[in-house]
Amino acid sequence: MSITIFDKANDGVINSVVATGKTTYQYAIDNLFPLINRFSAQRKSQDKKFYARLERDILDHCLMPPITIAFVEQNFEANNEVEIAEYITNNIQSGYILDGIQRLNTLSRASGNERFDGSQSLYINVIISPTEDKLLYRMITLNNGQKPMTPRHQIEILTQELFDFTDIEITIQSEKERAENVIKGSFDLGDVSKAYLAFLTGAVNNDNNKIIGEKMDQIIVGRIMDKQPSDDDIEFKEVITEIDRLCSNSEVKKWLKIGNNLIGFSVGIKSSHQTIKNTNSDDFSDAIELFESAFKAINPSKVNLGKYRRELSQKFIENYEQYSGFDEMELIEEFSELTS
């Protein structure tokens, strides 16, 4: 074992196990490295040239800033820092690297030379957090100064990786996935990303095709910010699990493969989870019906057909148990009000 951890903390915004440790540099070559290109849509390490100091220091026996690393443990309980080392010697292989991805790629090209001394020491921080959406959250306030990594592109590395969707009948294809062959009535896996990011943003238009892409990440950082999760929130695998669960009747599915539905049921559920969970998927089917017909007659133009779609998907899921009661001409009352 050669991880040492000193000292451990909890992070009360993210209920995380937070601790700082040291390890030597050929363990970070053989066990941390590895790690770097388990996110399929890795960025690319930068320009060798950026680093070239970084890997002469090395091998002059320079000390790096701490390598910070994470983990996703549900019910992560260790009562002392050795067994927490001994966690991570365990589990390392399903560790994430949050920062310190390019000084690894540098560190193992140092490690080519004959000069590089692989026992000098490296300082890690490690997080261990119960939930994708929490570990997430503090991803993004860590990684928010970064450039190269817009948060907008960790939200999809993190759907395509972190979220397991095996376990649910639906089908959630990817882009490249659907080039090669495509599963008939699956999900399109960007839908669900921009679901996801709704979801964490509390908002359904994070889209804005007059912004370019730098501005639009700062304002985007900025609403993750301000949604803070607390620990009442439902997170985004209760979402996808509802969705599944409604999807065995092919009308609901129908509606919410629809990509401007998906983002607004994935925001309007989090006030209405309970009335959603105790819904069975025919009832729902119903009252997406409901919805569709008081949709057709407040007759958007254009421009606003999209954006229409999702805020009135948003308040009608929020609202559920109110508006699924209505009969249609209160439903188009409510709507018309709404949108004017």
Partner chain sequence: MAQYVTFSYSDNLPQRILSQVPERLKISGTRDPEILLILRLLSGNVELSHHYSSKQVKSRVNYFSSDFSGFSNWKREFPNLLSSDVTAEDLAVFIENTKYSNKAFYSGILSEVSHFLLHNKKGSHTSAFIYIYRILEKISYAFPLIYASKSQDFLKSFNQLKDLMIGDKEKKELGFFKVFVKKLYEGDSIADTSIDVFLNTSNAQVQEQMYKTLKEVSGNSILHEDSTEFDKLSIKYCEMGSFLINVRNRFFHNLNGGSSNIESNRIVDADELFSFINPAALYWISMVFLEITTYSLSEFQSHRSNADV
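Show the form predicted alone, please, because up to now only the form predicted together with its partner chain has appeared in this conversation.
Since only the chain itself is given, any partners or molecules it might have are not part of what comes next.
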């Protein structure tokens, strides 16, 4: 037996197919268990003693709660449950386990016992989403109450696991990769994750050590929910594409490698995507030179420069068509208004 789907519906908020079905414990061990490694930074296997009772129950033919699997498929079309089941079977290696990692680990351990019955049913929930952004939105809303997985942690995981950075020219390295071998000129994955968080929340200030972390996480979840993705929104993939294109100019790359600029750019471009898309990298380089000249007029002893850099770079990119045509004094005057 592979997977049987017996019901489907559409999630109208994230334009995704949501299906329910079942498979067997043995299929889960053979096909779902290997998927837990796709989330390399996700929660690791907890001490098996916490799940010893479940392991015994599995051997006594218990029925575990459903496992949730997700796929990202831009042009998914299926007319019935059979076609959905075929899609899942054919693309199972591309799936993600959204809920059930510890249960699958326990199931795998139990399978080594001679009393294990691999034919026992396992119910599954399936989400097939057109974009990573919409899948992430649903993950955040589903996992809001889970303390072990903060929204920041989920975004860091998905930035690394869901986005394919192999088809772009710039290199993005995780902290672990940088510790092993630093590639000169590479972007820090941590900065890209923060930029993605800013993109999803529509806010450049998601770090505030004056607010208790747990409360700040609640604020971030609220911001993401307020900014639920619509079909008119650009996707973060398109932001990465523009960053990659503009980085053909070394000065632009140097500017975007500054985390605060990257955050401001990722939020601002939501309002000026078409303008930025029609701007060549050399013209953009001239524009950020203008930005830097005006930014030097800010008195560093009076403000939090990092915060102002995030906010002003966001405003600059949002109003790129207008601000890039200013001279230095006009832009300083504009910055004066924005920071007063």
